[in-house]
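Consider the single chain below, provided in structure tokens and representing the form predicted on its own.
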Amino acid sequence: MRILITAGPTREYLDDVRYLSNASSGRMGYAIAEAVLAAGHQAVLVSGPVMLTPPHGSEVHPVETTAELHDVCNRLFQDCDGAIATAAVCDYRPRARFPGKLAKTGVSLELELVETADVLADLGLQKGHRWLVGFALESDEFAHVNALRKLKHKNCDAIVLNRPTAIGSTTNQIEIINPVGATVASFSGAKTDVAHELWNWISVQLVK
């Protein structure tokens, strides 16, 4: 099988120097790519800017902005059997990108933000016979409800719920939620181990 995997953060530029982003390390996505490869499948890794070496044997497509991630994933998904979306996508971008470097003027700067493309939802619209697993990073008491809402809105076959403590960490604790809202599996430990457990679950429950 040929599996599309997204990993790492995206960046949205204010000017040619400054950008909005997040602290995603990409470790979870890269670990999943390793698990997919170890199982004898093809890993198509679409990665935002991270300080990691791609797993040997993976097909790597580096991206930086959400628009780039969106375009590359839409193109590559056509030839894949399924997708696992772990990328920490910027939900907003500055409406305008200023050329060069903005200089201080002594007054405050108002920044207008607009929503970026919804990569996962667009993959869900075109998935057809393929399967789709998303990640939901939630922090409040309604985490499970929010994750289920994301699953339904983005037409995923399962959603992986994790917490902000996963950001930048080598460990993770996840719950897998199915379309009826049940937690069907949970794993914790090193991200490499969690990735193998997650892939084993996917290969049994979703791969046809």
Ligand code: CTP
Given for the second form:
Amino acid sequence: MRILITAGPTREYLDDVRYLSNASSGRMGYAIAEAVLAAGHQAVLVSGPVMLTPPHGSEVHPVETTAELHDVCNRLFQDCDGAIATAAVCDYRPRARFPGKLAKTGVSLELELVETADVLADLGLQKGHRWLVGFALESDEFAHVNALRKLKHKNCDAIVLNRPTAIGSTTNQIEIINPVGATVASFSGAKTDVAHELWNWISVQLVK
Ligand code: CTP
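Return one more block: the form predicted in complex with the ligand, after the form predicted on its own shown previously.
Next comes the full complex, this chain leading.
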């Protein structure tokens, strides 16, 4: 099987040297790619800028912006059997990217942000017989409700709920939520171990 995995952050540029982004390390996605490869499948890793070495044998497609992630995923998903979206995607980008480096003017600067594409939701629209697993990063008491809303909106077969403490960490605590909102599995520990448990669950429950 050929599995598409998104990983890491995206960047949205204000000018040629400054960008908006987040602290995603890419570890969860890279660990999943490793688990997929260890199970004898192909891992197609679409990765934002991270400091990690891709797992040996993975097919890596580096991207920087959400628009690039969107284009590359739409193209590659055609030949994949399923996708796992761990990327911490920037939901907004500056309306304009200034050429060169913005200089100080002595007055405050207003930044207008516009929404970027929802990559996973677009894969959900075209998924057909393929399966899709999203990640939901939730910080408040409505975590489960929010995660289920994202699962439905993005047409996923399962969504992995995790918390902001996962960002940049080597460990993670996840719950897998199914399309009726039930928590069907929970795993915690090193991201490498959690990735293997998650892949085992996907291969038993979603892979036909
Ligand atoms: N995702 C995506 N494209 C986006 C935003 C998110 O593909 N523009 C994917 C993420 O990779 C993840 C899932 O959608 O698998 C949920 O991401 P999350 O950041 O938790 O939620 P958002 O969709 O951004 O929703 P909200 O801003 O309401 O938290």
